[in-house]
Every structure is written in C-alpha cells, then in structure tokens.
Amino acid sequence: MQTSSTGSVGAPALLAARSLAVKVRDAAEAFARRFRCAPSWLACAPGRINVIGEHVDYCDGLVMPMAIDRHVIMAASPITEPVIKIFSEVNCEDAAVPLERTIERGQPAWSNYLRGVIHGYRERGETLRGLQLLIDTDLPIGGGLSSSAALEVATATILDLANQRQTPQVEKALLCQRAEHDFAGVPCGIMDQFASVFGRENNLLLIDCRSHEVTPVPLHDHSVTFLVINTNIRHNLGSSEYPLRRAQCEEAAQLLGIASLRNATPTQLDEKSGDWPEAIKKRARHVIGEIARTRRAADLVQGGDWHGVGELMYASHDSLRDDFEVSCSELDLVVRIAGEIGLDGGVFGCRMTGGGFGGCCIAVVDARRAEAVAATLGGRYQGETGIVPTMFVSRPAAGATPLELPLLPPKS
C-alpha cells in the first residue's frame, strides 16, 4: 500500500516559506480563536534534513544534518485543572493528558509524541502545571523531515517555559528520543532530536552519536542551497522495516564481537562475514561505508568542495538503495533525474533523506538556479509518476527556541 497525491503534468513551483514571524502570529491567532484568550508562551522546534549519514545514528555513527526553516509551533497558557489540553491545528483534533495519574499511550496517535515527553518530565520528578496548548506546523507529516522529533522538542521547550525550567540541551534531546521509543514505538537514534535542539543558522551539524558531541560545520557560502523534494508518497513498509534494520545492524555487531558497527572496519567485515546471511552483510557494509562518507563530507563542506560532497551523496543513496534496501522507485527516480540535470544544470548531488520507503530527497544545488532545477526535476518526476512533488529550499536554520509573544488585536 502507498499514499500519494496526483495532478496534471506541469512544472511544479517551489513552495515559498512563511517567515517565522508570520507563523508565530498565525499560531497565536489560532490559539486565541480556540481558547478565547491570548497565549502566555510560544515556542518552536525545526524539522531537519540529513545531508549525509543515514541509518547510522543508532549504530553510534557520525551524521551531518541541519535544521530547516520549517517548524512545529506551540502556543500555551496555564489552566487550574491538572491536565494538559491539546488541540492540533493540523489535524483539527483534541487530546488531553491528565497529570494526576500515570501517563500512558492514548488516542489520537499523534498525541503519543507529547505524552512521551510529558511522561519524561514526570519521571525526572518535575511537577507540571495544567496547560491548554495548541500545535501548528508547516512541516510535511511523514515526509522524512523529522516532524515527530520537532513535535517532541517543541513540547519539551514549551514545558520548560511554562514550568520555569531550563533543561540542558543534551538531556532534552535524549528525553525526547526516549519518548519516541517508549510512546511511539520507534527505536530511533539520536540524530533527529539532536538536530532540532542544536540547530544553528548557517551551520550544518556533525554529530557523533557515540559521544553526543555536536560540532558546527560552517556554511557561509550562499552560492549553494538545499532543495528538498517531497515525493508525496509513503510506502507502508517503513513502520516494520525500520526496527528490522536496526536489529540487523545489532546482529552484525554481535557477529563481529563489537559493541556497535561504529567500531567496525571494512577489513574486519571482509574477513569475518563469509558465512553470514547476505542481508546482515549488506547492512553492515552500508553502515561502515556511510560513517566514512560522512566524515569525509564534513571536511569537503568546510573546504567548499561541493562537487565532492555531491559525489558522496550519490554514493550514499546507492548504498541505501542496494545495501540497506530502504529506498523505493520514486526516490530513485528523483535521484536519477537530479543526476541527469547534473553539474551543468546546477545540481551538485542528491540522495534520499530520512527513514526511506518514500518521503523526501535532498539535493545540493546552485542557489541561482534553484527555481530552474525545481521546475525541471519536478516536471519530469510528475510526468513519469503522475504525482505532484512538493519542493522547497532551505538554508541551515536555528534550533528550538522560545518565541516572543506577538501583539494581537483586542477581541471585538
């Protein structure tokens, strides 16, 4: 099964970004309409794209994501009842999390990301106040841009604000990761939450998923930008295949007699994997190669070698397709078209980003030719699939932060 959106063949345009100030005002106004009062606190957390380093964060590897200028925005105000009342502007659904009893999974399903974070605060011994809370977002849901991590990190940020706390950044990211494990049932690594917490404007992030060290990788070269191409398709394999891939990586590490594949070398794999199941060997080969590609890519970004970065991105996609087997025909098509546009057309490199089985690709492109690249790539993708892609560009953005309250007009 799969989900998609279709349309007539044309040249899809780049989706313009609303400024953060506009998004904040929209969320505050939506809160006032819903709850009949102005919000007391506002916070946002960004989604992320991963430039390179896919499916290695849960193997203690190196990843290089960046926060993007698409966000989850939360607005909240205090209430006297011991409950957190939630309204999603996106889903037009309510949820409630009582604070006087054990917090458990519940419905609607999206509320579990918040429930997990609230539970994490309670486990730390925090006494939380009752809130009414509104969620808004311009992040595509399920597109591989970490909308779930942004939702978790925004929740933690608004809870800090409302309860006059300042959770250390690493602790906040790890708390949000545990929420996704325990309440959403996704055994993710740390990359998504760390990118949303630690995002820095005009910097990629080289994250060591073993030591939790975050090293900014400056990107002051405005001649390049990142084009995000949402295939607008989601194959349902992702929910079952993700935990399987993680288990296969853990099995490979056990067979090698090491704690994680971060410690493995290509020579070790060649020497010891002769009688392994083919799938286990391929998963390990991807992880070992991807960690090396990520380390090399960080050096190339700092040196401004975008041709070299692009070649590593294509190699990453090939490995994700062939060895990790998490791509799909639509993602492969986007990467193939990007490669055919090539350097002469303004594309340095392209790869899938996120968990796979649909969702998004990311391309590094000449900023001056981003619109032309999007028109060509999007038009060809739509022509071959009948699916209208959603595309936008982003520079590296800041991480989660409290926001100033906008001045709203008085109620009539």
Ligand code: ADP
The other form holds:
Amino acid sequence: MQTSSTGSVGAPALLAARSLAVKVRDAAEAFARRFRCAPSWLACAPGRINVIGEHVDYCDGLVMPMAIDRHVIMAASPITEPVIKIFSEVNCEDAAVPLERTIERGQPAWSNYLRGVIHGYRERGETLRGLQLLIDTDLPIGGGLSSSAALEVATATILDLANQRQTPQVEKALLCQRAEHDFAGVPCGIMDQFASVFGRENNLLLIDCRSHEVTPVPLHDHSVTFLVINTNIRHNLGSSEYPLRRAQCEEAAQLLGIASLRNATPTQLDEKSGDWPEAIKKRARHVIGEIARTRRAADLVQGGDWHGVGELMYASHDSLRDDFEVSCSELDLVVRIAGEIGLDGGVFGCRMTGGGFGGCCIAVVDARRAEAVAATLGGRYQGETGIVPTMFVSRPAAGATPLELPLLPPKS
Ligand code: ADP
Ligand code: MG
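Please could you give me the other form, the form predicted together with the named molecule, since above is the form predicted on its own?
Complete assembly follows, chain above in first position.
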C-alpha cells in the first residue's frame, strides 16, 4: 500500500509502515489458514540498515548499523512428529527438516537459512521438538536490508521459545552467522546478525567486530529519521565479488604483516604499498578510512551534529564507489540526487548500504520533510532510470524478540 505524498500525481511515495501488532496478527491469521490451528509461539527479528562502516565487519572493523521496523515474523505450534515443517508465506513454498538425522543442506534454497540454525542448535546438544512453522515478512528480500539474517535470527528466537531455552545473545548471533556461512554459502561478517539480535529502539549500535562489544549510541532526537531508498536493482556480480573483496582485504593485511586491517594506519599503508597491485591498495584504503569515519560518526551522532554525520556518509559512499568498487550507477544516482536536494531540502547525507551492486541507499533526513524528499528523490530516480524505487522511513528499532498475540480485531 502507498501513502499519499506531497509529490505530484504519479510520483513514487513512501510505503506506510504496518505496526508490529498488525504484522503479528496477520502472521497468526496466515498460520491458522495454513495449519488449521492457532500458533502457540510468535517471534520477530528485524532487518537492518548500516548507517556507516561498510565492508569492514569482516576486517575486524567498527560498524554502526541500526535495526529497522521491518521484520521477519514467525509463528509456530508443536507437533508430535520429529520434524520441523515450514511454510513461507511470501513465496508460498513448503520445506521440511527431519530432526532424526543429521541436518543437511536441501531444497528449497531459502530453507537452508533455517536448516543452518537448526543444525547450530543440534550441535550445541539441544534436543528440539517437532514444529509447524510459518514465516511472514515485510522486509524486501535480497534488497540489502538483511532479510537473510532476520530469517536466521527469527529462527533462533522461535527455537529458543518453543524449546524453553535462552541462548545468550552473542552466541545466538554467532550461531546464525555460522548458518549463513555453512548452509547458505555466504562468508558474511557479524554485522547483520548482531544488528538483528541487539537492535534497540532509538539507538544506533556501534559494534566492534573484533571484540564483539556492542555500544548503543542514543538517538532520541526525533527531528531526524532514516529514509531507505531501494533502487530495485540487483546486479548478479554481488555474489562473486563479495568473497573476492574479503580475500583482497586479507591479502592486504598479510602484506602489511598484521592479523586484520583493523590494526592498520594510513601511514603504514602509504609506506608499504608502493609496489602492491592497485586493487589491493584501494581496498585497504577504503577499510582504513571507513573504520576512522565510523568512529568519528559515533561521536557526531552523540553530539547531534547531523551535518557532520552526513558529510561522513557521502565520503563513505565515494570510497565504496572509487576504492572498494562495490557501487553501481543506480546507487550513485540516488546519492547524487540526495546531494542535490541537500541540506536546504532536508537531506543531511546519503550513501549505499549493504553489500552493494544494487539494493538500497539510506539518507538521513529532516523527519518533517521526509515525504517531500522521497517524492523528489523517487521522482527524479524514476525519471532517469524508468525504475520505480521503493521507499520507506524507519527510526532505530528493537531487536529480535518473542511476541504476544496482540488484542486486535481479526482482519475482515
Ligand atoms: P538480504 O539479506 O540483503 O535480503 P540475501 O541475498 O542475503 O539478501 O538473502 C536473501 C535470501 O534470504 C532470499 O534469497 C531467500 O532465500 C531468503 N529469505 C529471506 N526472507 C525470506 C522469507 N521470508 N521467506 C523465504 N526466504 C527468505
Ligand atoms: Mg543477507
């Protein structure tokens, strides 16, 4: 559903947010339609945007994401058979994970995210009960907002709930990361799963990917909000380029003789990289600069300096485009238009978020002008590309949690 916007007729508008209570009610109703009984347990896990600190989590760096109010919601009830029967409401597909044997990768492909988490619990020595389970979501899938981590973390949350466990948060996030590595084949860092587990309302999360320390960065100033602009483009390059970037960063660290680029300084890089391949030098320059920008941005957020934060976001985007080479023309276009709207039009800063090669940009905007910014930005993006962007705003949201069935009237 699209809200009305201040833009002209036909201009892309902001998507309205459904409240969590409504999403939970809808998931419970979908569960009842599918399995002909009420769910015994409900849980949700949010997606995330990364405000700054991109492509540095796997270099032991600092990242500053926040959870958003878009979620994977799960509903489940017990069954006597030793199997977890899964239905995904979005793609109307079933999967079954037998609990009597070793959990292996299988079909459909999306079920591997859940299989990986179930495997992780079994490796911890947990005996799991049989379940029927429904997945609902209002997160764009494959859009760089981490629907995959939300899927894993929601799985862990509902397994905890249904099996009366309380896996410590760091262990839960790491177990989910392992699921993505081993069962989905994506060698991701820790940011996505940490953001989904540790999200906190009205707080960004400064995450030290070396020590796993999570420091909430308060953002109680409601005059700013985050506009997510999905370019609705996904270039296939992403899946092969991501492991390559990871390997290039490891190579740079090796050439510097250090464990990870977290420990490198710009001076060290200048002194030692004279005869390095150009690509390796550029990747290292991005990571070293991005970690410094993230540290500085956390201070500026605390001081309410949104102009300063915005400048760092533009610098981050430039570095991802020129040195890390993970942007694309559509992401660059959004950032360029946002810069042209500028402070006078209510935009503090903008950058790509997530792995790159398409997906989403985020802009920090004046909350009162978010609709107008979206109408202008979306309209111009559509005018230049012919693609309708999907846009919504989010404030920093809470992390994964068990849910109560809300006291809402049923959907007519
Ligand atoms: P992102 O995490 O940025 O959304 P990924 O490519 O990492 O993109 O993960 C997307 C994958 O996650 C999808 O291809 C699908 O396999 C899985 N996925 C996420 N949410 C759901 C869902 N609600 N139902 C089924 N599969 C899902
Ligand atoms: Mg993902």
